[in-house]
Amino acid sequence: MTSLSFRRNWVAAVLVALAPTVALAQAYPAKPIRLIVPFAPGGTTDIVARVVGDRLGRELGQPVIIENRAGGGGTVGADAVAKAASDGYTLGMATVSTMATNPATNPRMPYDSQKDLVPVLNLVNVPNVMTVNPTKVPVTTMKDAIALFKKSPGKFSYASSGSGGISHLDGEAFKVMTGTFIVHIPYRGSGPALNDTIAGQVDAQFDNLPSSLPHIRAGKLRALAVMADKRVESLPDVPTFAEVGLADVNNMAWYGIVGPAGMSRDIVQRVHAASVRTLADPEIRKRLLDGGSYVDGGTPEQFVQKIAREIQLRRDIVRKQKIVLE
């Protein structure tokens, strides 16, 4: 066999060999795709996978098949999405809890988030924002809770949607702040706590805007300050937490997509495209515009900063505060 004939047949076995794998990236996605939620349903995370999915899946060309992983204030679900094939049939929707607050405050951590997940595509930013049961906490103010917790501390008690998550986070930076003590209720989401701050079994909850507001509207929930830069559209009477002299809680939410590592940079933009194209659906923005999310989008790269500088901002606020984690 002469070189040149050698050299044609050596290049034709590799392009068989790479014919499936060429054919499989051309094909992506050739059927269904779970998108993994790693809190309880009811919650901000599940109600913003379940307003992009439906649109997702109708540009990948595939249905979004939304499943809940609650536990460990978000680590069980991401963790399962770090640990899955990284073949693009599985995503995971990524929130400040799993990618940043709880690496700056568990370190035992089941993964890592910057080396085992590939940021998509950060959705949408939210405010956070405090809320009290009206009839177990009858005040009307900030100034007033306050009052309120200091005369009794211990007797009162705040909801987060998870050890270790944002909200937690949130709640501990206010009793540091503020100098009061409620004690923590740790549950599998922010959707089972909103139920049992609604019910009058926990008094205070520390929550994403999306997922209170409705029982907000409802008087349900009555709310005393929001984490923005500034007062919200949907509560216009509802002060900063910077206004009520609280600026350092003062730390809004966002969530996001995110693959297992190892996911090609083809399916990554794939995704991203098709995310990209569900938020600029005029549709998609006015329902979560209106409830209380705010569409941000951007490349996969400028994810990977904010994660960045997020991990760090959290580190800084346990550190800074001295925040110790039940």
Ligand code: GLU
Second form
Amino acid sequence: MTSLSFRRNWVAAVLVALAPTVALAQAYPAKPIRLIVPFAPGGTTDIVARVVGDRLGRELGQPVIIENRAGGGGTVGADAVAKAASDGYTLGMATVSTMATNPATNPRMPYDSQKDLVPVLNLVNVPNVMTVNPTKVPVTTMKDAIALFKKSPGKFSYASSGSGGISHLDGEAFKVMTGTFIVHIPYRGSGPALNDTIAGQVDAQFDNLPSSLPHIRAGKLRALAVMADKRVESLPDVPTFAEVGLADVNNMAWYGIVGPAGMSRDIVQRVHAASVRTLADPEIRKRLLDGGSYVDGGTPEQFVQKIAREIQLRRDIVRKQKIVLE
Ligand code: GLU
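Alt. form predicted together with glutamic acid, vs. the form predicted alone above:
All chains and molecules follow, beginning with the one already shown.
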């Protein structure tokens, strides 16, 4: 064999070996994609996933099937994403809780949110809100609510979407700042938490706006203040936390898409491009905004940086306010 024909044969052999990989990447996605929502139905994670998921599936040419895997304040579902095959057929909804507040507060995390998951993009930023059951807490202002809670420490309770999550952190920050004691009741997501707050099993709730908004509009819950830089369009009469003198609980939640670490750059880019096209659709944007979410977007790299910043921010909040999560 001449050295030239040897080289040709060698090149051909390499091409044959690579062919299935190339074909696989080109064919992606060739079957439905699972999008894990690490909280119960009816919460903001679920709402955002369902608004975006259907259209994302059409952009990718394969259905996006939503699977709710609640538990452990979101860590069970996020861990399932981290441990799934990195072939692009399992994606997960990433939330401020699964990516930042849990890692910042739980020393025994089953996964590392910065190493075991690969960020695709942040979809939306979302204000948080404190509500009360209007019958159980018959007040219309934050000032009166605080006075009522102070009169009877331990008598009132608040619901969160899970221990170590954003709504738990908000509730405990509120208690530290106001010198009140209200009992924390964790749920497997805002959906079941809302059911109990509306029914009056629990007196108050810290939540992300999109899941609470329809119930506030229907008068079943009363919003006392929102956590956002300025008042939100959907609740123009509700003051911000800063306006009622509680500036330090001024923070937003966010919801994005991640995959298991090891997911190829090519798949990340395909899902990213399809997500960007989804978010550019005026109808999707309107549904998100009307529902209380602000569209974000951005690159995978920007999402990596946001996650790092947010972990640090939540660590600082816990340390500065001396929050003890119970
Ligand atoms: N409240 C959200 C839900 O139940 C989860 C908390 C979060 O990470 O924002 O879907």
